[in-house]
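As a starting point, one isolated chain is supplied in structure tokens, in the form predicted alone.
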Amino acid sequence: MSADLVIVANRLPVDRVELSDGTPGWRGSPGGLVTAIEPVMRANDGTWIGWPGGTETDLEPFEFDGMHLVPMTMSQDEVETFYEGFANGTIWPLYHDLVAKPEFHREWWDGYVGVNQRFAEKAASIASEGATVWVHDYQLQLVPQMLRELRPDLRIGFYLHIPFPPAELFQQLPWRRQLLEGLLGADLVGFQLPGGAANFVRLVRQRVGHKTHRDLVYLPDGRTVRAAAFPISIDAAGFQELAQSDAVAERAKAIREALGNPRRIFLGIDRLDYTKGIYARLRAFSELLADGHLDVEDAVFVQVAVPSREQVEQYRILRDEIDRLVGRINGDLGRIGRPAISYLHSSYPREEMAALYRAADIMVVTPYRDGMNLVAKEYVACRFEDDGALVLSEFAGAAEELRQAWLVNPYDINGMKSSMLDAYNADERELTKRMRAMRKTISQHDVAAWADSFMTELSHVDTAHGKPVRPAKRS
């Protein structure tokens, strides 16, 4: 088997499920990356390499919904050192402004190197002569250089879905140079925001010593690497179509009725992660109730917290903290049949998410740091009547594009309270003006445009020298 396009990501675009007859099978994963890459895969007869989760060892390449998928195995030791350890215990908190303290363990690093090497070797064995390989995200930052050494004929792109930190934070990492050199194996390194690309180029100049000019890095072997911003997005038209369906409209109405038809519904939807600012936003809402600015008869907060990395201790602690906070707020401020916060620790299909987006009057997205945050964009896409309000952290990548949201600093509880109250009291005219502008932005810059812009830029690389064959476009 050989492929002209190879996608390399930590996870496959499918999840392991038990079929109705009791046998193991596969189900397509929800998520923006799958939506973005699927059309590119189909157009190029591509192959996707990734881990299906778990520790199964007897998995063979297979077809799913017209896609060629190659599963990578992971031992329990690799799950602990590579995935739970270095990827999510070191890189994740380091790249998210040290919201939690990163840990630096040498055995975690060894696990990370080993898994990255296996992914690189698999991609090298599958890619056809002169193929394009697109590597994704923080779990696989060493793959580009490892792959380059194995297959110098390939055109290699890398995209980081989370923030890339400033030098002051990145240089804490004992293996900082190895990660930078790993990324420099790519011809094109993509980031969510221009600031991330600039951080990377600055670090390469300071820590590796290569010559740079603006968004280009010049390597001693004659290759040129470009670092640029490609803000990821969503299938905006698909979400709008879903939101307009009769089934979603009925479900949204049922949600409002189940909540007692309050004047305003606040909504938060996040993975249960310490970067998302869930605790602070619920506290801000509870203080608005306690201060008398809001009343539980008129306002309710629905918080969906999707289970995440529950084997990791910090995530278990966070879940317990939020459970206690919700119980305390509802005990102090709720009434019979009227809890202040409806808290749901579960994941939901896309249709239910669209119904929640339609039912909610105010979406509250307040991460301490986020590469983009697609939930904010999904909410906007579902507000096809140009109503609703978005309260958005200025530290989410989405804030660069959705400037008409009520932008907040999630560390400033009083500021959040003020903005949530402003959104609650905003008149219809102001809501329409803000939402219409945001909807125009995401419809023009959807996920297809994101994937197309990255692949187009990568296709213009002269693989013989790693140089753009025309002046690089500004993203």
Contents of the next structure:
Amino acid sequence: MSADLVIVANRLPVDRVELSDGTPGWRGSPGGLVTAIEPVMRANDGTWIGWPGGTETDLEPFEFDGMHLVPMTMSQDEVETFYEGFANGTIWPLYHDLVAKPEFHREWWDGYVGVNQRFAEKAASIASEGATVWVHDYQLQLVPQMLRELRPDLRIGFYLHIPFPPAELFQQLPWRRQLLEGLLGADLVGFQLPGGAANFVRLVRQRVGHKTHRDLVYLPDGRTVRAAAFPISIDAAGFQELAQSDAVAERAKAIREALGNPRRIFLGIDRLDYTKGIYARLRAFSELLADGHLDVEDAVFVQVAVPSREQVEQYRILRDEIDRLVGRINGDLGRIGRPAISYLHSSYPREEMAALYRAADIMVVTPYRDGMNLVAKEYVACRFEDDGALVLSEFAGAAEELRQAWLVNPYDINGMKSSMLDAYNADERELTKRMRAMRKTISQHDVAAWADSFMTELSHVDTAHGKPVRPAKRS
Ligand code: G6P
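Taking the form predicted alone as the starting point, write out the structure of the form predicted in complex with ligand G6P.
First the chain shown before, then all remaining chains and molecules of the complex.
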């Protein structure tokens, strides 16, 4: 196998499932990334390398929906040290403003180095001469440099989906220099926001000592590395189309009915993660009920919490905390047939998400820190009648584009309460004005535009080697 374009991400865009005949098979997990990358993958006959989850050992490369997929195995020890440990117990909290305390363990770091090396070796063995390799996210920050050592002929891009922290936080990391050098193996390092790119360049200057000028880093071997922002987006047209379908319209109606046709539905949809600010948002809502500003006959909060990283201790603690809070709020403030919070600990297919977005009057997205937050963008894409309100944390990357949302500081409970109440009471004209502006932003800047701009920029990088990838064929 030899590919002109290789995508390297921790996850494959498929999940392992049991087929109807009892044998193991694959089901597509249509996340944003695969929608974005699929067209350019097809145009270049690309290959995707990633982990399907679990610890199965005898996995062979396979075709899925016209894509070449190469599954990486992971031992139980690697799951614990690389995935649950260094990626999600060290980097994740460190890069999200220390919302939880990162742990630094040398065995976790060793696991991280080992798995990154295996991913790099796999990519090196698959990429054709002069191919483009696009490496994704915080789990694989050492891959660019490891890959460059194995294959100096490649054009390498890296994209970080989560925030890149300020130097003051990053420098706690005992392996800070190795991570920076790992990323510098890429020709182009992409971030969600200009602030992340600037943090990176500043750290490279301070900690590695390379010369920098604006968004460029000059390496001693004559190579330059560019660091720039490429805010990610969603398949806006796809979501709108889904939201407009009859099936979703019916389902949205059924959801409202099941909730007792309240005047207003508040909605939160998040991975169950401590960065998302779920606890504070539910408290704010419950205080609005307790203060008498809202009544359970008129308003309900639907909170979907998608199970995530359940073996990591901080995630277990969070789950217990939310379970207890929801129980207490419903016990104190609910009435028969009228819980204050309708809480669902589950993941749902895109159709059900679109129906929830359609059913909800006020979407509440209040992370303490978030690279972008695609849920906020999906809600906007689904509001094709230019109605509905978005309450959005200032600390989500999406807040830089969705300026017409009710922007809140998630640490300020009173501020959140008053914005939620303003959104609840807003008149139709106000809602339309805000939603129309946000919808324009999202439709102009969708995920295809994001992938195109990264790939175009990568193909312009002045490397001595590497052939440019072909642009995606649009239907
Ligand atoms: C975030 C990260 C992704 C990650 C996803 C799900 O969006 O940026 O890299 O895949 O969360 O988390 P998981 O640990 O289940 O892969």
